[in-house]
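The chain below stands alone and is given as structure tokens, in the form predicted on its own.
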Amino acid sequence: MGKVLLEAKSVSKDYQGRLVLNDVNLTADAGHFIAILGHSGSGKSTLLNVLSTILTPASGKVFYDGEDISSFSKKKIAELRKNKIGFVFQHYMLLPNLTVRENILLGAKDGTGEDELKELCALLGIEKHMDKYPYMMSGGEQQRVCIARAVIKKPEILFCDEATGALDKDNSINIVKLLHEVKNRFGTTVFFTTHNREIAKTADRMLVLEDGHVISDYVNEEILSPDMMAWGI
């Protein structure tokens, strides 16, 4: 077992009287790819938002690197997000009036060099698109730009909420492969919400949510290569 980077203890969250998360407990080791699997409305996105500091739990606690983040000031939360956390969403959220290069550099730390930018864009296969605007690119290419923007700062943890939900089969497989490459290259812990069990099979661990409960949490003993994913589910 490696270093525990993130831990949730008895986390619950409600919306307008409805319990969306109910007493969720989990730990995440550094450098692991963790899939959160469940149908729409199961609580996947809410859990991701609580773990990533976007939402505050109604009860329970989240620990980042052993520290209770509920005790953090707004400034410390902002620094955590800026320096150690990356986000990739289903909707690309690229600024349309900025080039690919400019969009990516929005996520960069001070002092990020041109060589780092080039290395990452080569890894993601977008090095030839740096001067394009988002409207000039396909959905799969735009999602790669989103990943680059999230990863340029080399975050310790990357939260991906249905990151392939708007993509076709081939682009979905490519994005999953790229996220695994990011994990392997930079040692990034990846959380990935999905309703697709084939994607979840590529993860080190799989959490299954149903009605706000974790009904299954297990280590994947036979990790599936993204190239071997079947589709049609």
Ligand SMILES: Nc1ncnc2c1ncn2[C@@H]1O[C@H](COP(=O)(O)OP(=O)(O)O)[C@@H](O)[C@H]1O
Second form
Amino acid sequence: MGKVLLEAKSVSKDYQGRLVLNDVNLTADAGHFIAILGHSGSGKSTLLNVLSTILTPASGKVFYDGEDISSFSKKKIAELRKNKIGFVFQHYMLLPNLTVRENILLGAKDGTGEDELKELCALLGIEKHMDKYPYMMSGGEQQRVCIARAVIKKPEILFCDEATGALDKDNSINIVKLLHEVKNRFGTTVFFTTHNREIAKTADRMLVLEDGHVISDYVNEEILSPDMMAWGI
Ligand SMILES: Nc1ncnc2c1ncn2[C@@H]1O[C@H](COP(=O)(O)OP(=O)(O)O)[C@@H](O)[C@H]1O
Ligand SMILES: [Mg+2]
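Next up, can you give the form predicted in complex with the ligand of this protein, since the form predicted on its own came first?
Complete assembly follows, chain above in first position.
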């Protein structure tokens, strides 16, 4: 087993008294691809938001690199998000008035070099689009730009919430492949929520959520290559 980067211990979260996460436990090893599989409304986004410091759990704790994040100051939380965490969402959320290059650089740390930008954009296959505006690009291309924007700072963890939710089969497979490549190239820990079991099968670890409970959590012994994905929904 590798180093544990993120751990949730008995995390619960309610909205107006209705529990939407109920005693969730998980550990994420550094450099693993972790899928959170569940139907709509099962609590995937809420879980991701709790793990990524956006929401505070009602009870239970989240540990980042062994430290309880509820003990972090606002400044330390802000630094964690800025330096170590990247986000990719279903809706691309690019700024329409900025070029691809400018959008990606929004996510960069000071001093990011042109070489780093080029290498990442080549990995993601968007190097030819750098001077375009988002409206000139397909959904799949825009999502690759979002991945570049999230990854340019080399985050330790990338949280992807239904990142293929708006894409067709081929583009979804491509995005999943690219996220695996990011993981392999930079050692990024990737969390990926989905309602698609085939995508979840490509992960190192899969958690299945139902009504806020983790109903199964297993280390994948037979990891499915993204190339081999059938498209069962
Ligand atoms: N801000 C909110 N206020 C009230 N209820 C919410 C809020 N966000 C999510 N919920 C409810 O919590 C449950 C889990 O939602 P969510 O985490 O978005 O599930 P998923 O991402 O799996 O579709 C749903 O029943 C949803 O309606
Ligand atoms: Mg959701």
